[in-house]
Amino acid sequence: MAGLLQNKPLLCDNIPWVEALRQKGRRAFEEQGLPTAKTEYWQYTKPRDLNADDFVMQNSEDYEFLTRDEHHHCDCGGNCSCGHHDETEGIDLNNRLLPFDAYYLYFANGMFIPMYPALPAGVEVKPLAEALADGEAKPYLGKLVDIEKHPFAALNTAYLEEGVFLRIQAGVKLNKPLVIWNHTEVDDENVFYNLRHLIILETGAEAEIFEYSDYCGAEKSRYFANSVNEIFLSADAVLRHYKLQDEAYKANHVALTAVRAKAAARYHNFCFQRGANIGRNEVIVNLCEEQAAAEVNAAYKMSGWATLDFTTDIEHLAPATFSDQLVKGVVDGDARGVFQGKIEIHPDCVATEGHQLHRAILLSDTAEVDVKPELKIYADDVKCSHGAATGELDEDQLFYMQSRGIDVDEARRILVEAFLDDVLLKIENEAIRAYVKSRV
């Protein structure tokens, strides 16, 4: 544990709150350490590989192209000449485009690069840096997350510094979705980094985000990124949250979401996870006023050594509130996949619906999948259900296919997408849901 506790010098650390709640988080986290198999949520997934002691936390100084005194704005995605894409200390800014239309945010290794898109009046976007100097993230941060229960989130607390504020104000839709691009690039070093994002959508606001964790680098590099999203949801905003994680092999990636939608909001999200080593999703929602809706679902994809965990936390807070949940998972060799899935209606919270439903396929004879929905219902006249099935791909169905002259590697491609496709689909933006496919 002592390797994730370092004396990292920070931004803003001549801020008295700042530094009050940096230090909640590290006495949060010394008092917690890892989970361990008695950790309830943590009995399936074990952050063994964290306990190493060579983690190398880098500092914003160390890249020139990070320097807090220039704002590049560029509306390009990093795929032009303007002379905003550099490519320093060893990281390729050059053609960092999705194939499709976006406001695009870089991180490199974690730390913030100072280039804005041209964003419509009405979104604010700024480093959680410069949102923890002026203030305006204060009425946020750590309000959504119990940092004395999430331990990684009591770790990110403590080295508060990087990630992005963003507010859309009343009644603004955002006409194209927004990418929080995270790009890391690391050698022989262990590296180690957090994120933090503040989200708010206030009063009918609209808008898209695409997270995007992807890795170039040494084969065997082995590095931790940790972030925390806490996404606020005013009256009737509206939020298509959806992520793909595609880290290295040897790679951890923990990460937590929380929202709090507000009456007839909406929050959508999609996560789809490929790579690391342990790769942890979580996301809580809170539903807190009537007609508040959330679809939080989630597909999986892994082979080797890996295990890929996401977890969800559903409260119905309130009366007429709706959730569903969809979960997919494909496990190959000898690798681990994970879904625990909580909901629980509070008193009184009558006319609600909650569902989950969570399927995987076992490709190897090693391959494990470990499930554990959970229903807690304090309500009478409530619609609740959830449901969990782990099977095999269908050998006729192989047969058949070979029979047609389809080798079996290509068939057992095509039997994995077909049983992927219908979770796939609910990623509502079909150049995002394309993207996301072709993935798989």
Contents of the next structure:
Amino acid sequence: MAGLLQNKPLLCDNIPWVEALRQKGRRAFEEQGLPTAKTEYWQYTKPRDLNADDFVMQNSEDYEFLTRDEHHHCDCGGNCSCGHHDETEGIDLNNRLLPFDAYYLYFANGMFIPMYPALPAGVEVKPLAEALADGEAKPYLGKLVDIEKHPFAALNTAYLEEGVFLRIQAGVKLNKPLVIWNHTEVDDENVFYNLRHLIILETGAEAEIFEYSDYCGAEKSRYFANSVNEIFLSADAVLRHYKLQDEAYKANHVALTAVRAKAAARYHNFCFQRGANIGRNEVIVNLCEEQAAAEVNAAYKMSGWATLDFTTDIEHLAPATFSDQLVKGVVDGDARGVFQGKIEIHPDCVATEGHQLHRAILLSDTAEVDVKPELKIYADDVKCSHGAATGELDEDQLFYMQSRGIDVDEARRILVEAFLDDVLLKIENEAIRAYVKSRV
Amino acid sequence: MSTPLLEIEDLQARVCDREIIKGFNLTINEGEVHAVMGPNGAGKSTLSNVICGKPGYEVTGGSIRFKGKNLLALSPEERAREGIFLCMQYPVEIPGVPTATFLKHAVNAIRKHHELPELDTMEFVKMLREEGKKLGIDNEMIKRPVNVGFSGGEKKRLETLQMSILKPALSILDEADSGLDIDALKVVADGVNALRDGHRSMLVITHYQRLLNYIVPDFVHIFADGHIVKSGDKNLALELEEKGYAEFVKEK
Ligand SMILES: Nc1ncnc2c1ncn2[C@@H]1O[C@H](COP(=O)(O)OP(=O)(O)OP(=O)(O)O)[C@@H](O)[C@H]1O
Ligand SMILES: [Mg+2]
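Next up, the form predicted in complex with the partner chain, please; the one we just looked at was the form predicted on its own.
Next comes the full complex, this chain leading.
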């Protein structure tokens, strides 16, 4: 029985800089502890369930770092008879393909399954542990997240070992989406794991990434998935980053994505949050050079006792930078939706635009939505806007549909779908959009 | 032999604790067209909403039977599937829901109820185009969200289109003529008359005798203060046009 700080063996524990970073993370978490209502940006979402002392952490297996050539390359997603997939214990990879053409990377309970898609030249993927061992991760790790202010990122840093290191070389455009599939399966134990992904797009590189979290297993078991993404976009790079969180109602999912965008780089984020006890997605974007742009969109839909939290922090650090956010939520039962959106325009960042809009629908009397917009503007000649509205489904619209023979539940579903339609259109990839829609 | 379709007996209904329908009686047989005329605020829209089961309308007495069944026990969607259609005085806008999608849901819900196979998209679009053409509704309109940005006349035409494709046994037209120019009025009336086949029935609510030149009623009722004060044939509408309501309301 153990809480969140455990002494579990970690890969690469013989590398001093890695160990030093982990120690720093551990200390930072010890100092801050779990967030309380007093912690900045944790006013509404209360991760008190994570105080439990019965989290089990699994030990990662050493991948026996193969050389590139020896890695198994296969796009079948587990559907072929090459024999390699059978070695991956504990997870059935059969039928683990999404209904669109993509490259797949799989994690099971936070552990990388050593199966590599056949990626085009100029696209490099390896397990984080390998990038720790060869030192390639060093210039990137922890550079975008202040662990003294983000307790869960500190905790994540204490357990650095699992995740991917993805680098796309200058000018390379990935021809298919890359799916990072994070599958959780728990039986009787309450599992805790951490993931850390480093994503680097060099000058002019382009990619689409689809992060997918799903779950199967016992309904009663809790788990805690704590992930951090650090994303580095060089000049003119374009990253479309989609995420679908579709988990068990006892899942605790805390994720932080921190992005640095250089000149004219574009970061498009879309996050759809569905299941979870607590689902928190925080996106920090630093627009560091002129013409850098970010679109940070999200939708959430839930019932039961869930809390789904989408928190953003857009930092305009250079003139002529642009950001736009549309967040829409549908909340039923006793669930709670949280949106905290900060836009900060730093001094002298003229000719900058930052827009933000949040809309939510409450489907029950006990559902709740908390919204905290925060605009900090320290420059002239900027265009900024924000808006928030929370309402209910329109009774007259419901009756109109019923009076045409449409079942009331069907009418509700149609109205909810219509409400979410414009935000889902922010997913530019049609196949991914169709898939996400099918999960709404 | 006339078969009763809708039988309303001593109906009393209230909205927001206000008694609006006060002892209303009406029987509509198969194939009949009844017109109801009455001053503003008499309770005509309230009556149609009560027949269709709109939430917020409380029936405090009396009964409504449709095809012999207790209508008041059915949900609004069940009433629609049984064959009641309300052509609304103020059609509702539904942003984000394309008109065609909405109509397809409605058509298939009703077909399903009658144990008919659902129409696939091809069949549905073909049917919609044909019926739309008759009412001057083009494809562009059908792609737009339900009633959003439609002019008053376009909204009424869309209501008529819905009636044409859903083919209800009883159509209730609540001021289908309001806001229509003469040409549109004819188009809507043609749509309504196309459904008159000796079996389908209509309840036509209007303020103006003019509509009844196009949709000729079998009976005309004057409705005031929550109930019918006088009934007659189509000539009653002409008489009313001449004398105004005051005369009839007094009669009581
Ligand atoms: N939701 C409501 N809340 C309060 N009063 C209502 C409500 N709906 C209707 N009423 C009242 O009931 C009465 C009848 O209204 P109704 O709309 O049925 O009249 P109508 O005969 O259709 O009038 P019009 O010819 O102007 O359309 C009016 O006095 C109206 O104000
Ligand atoms: Mg009315």
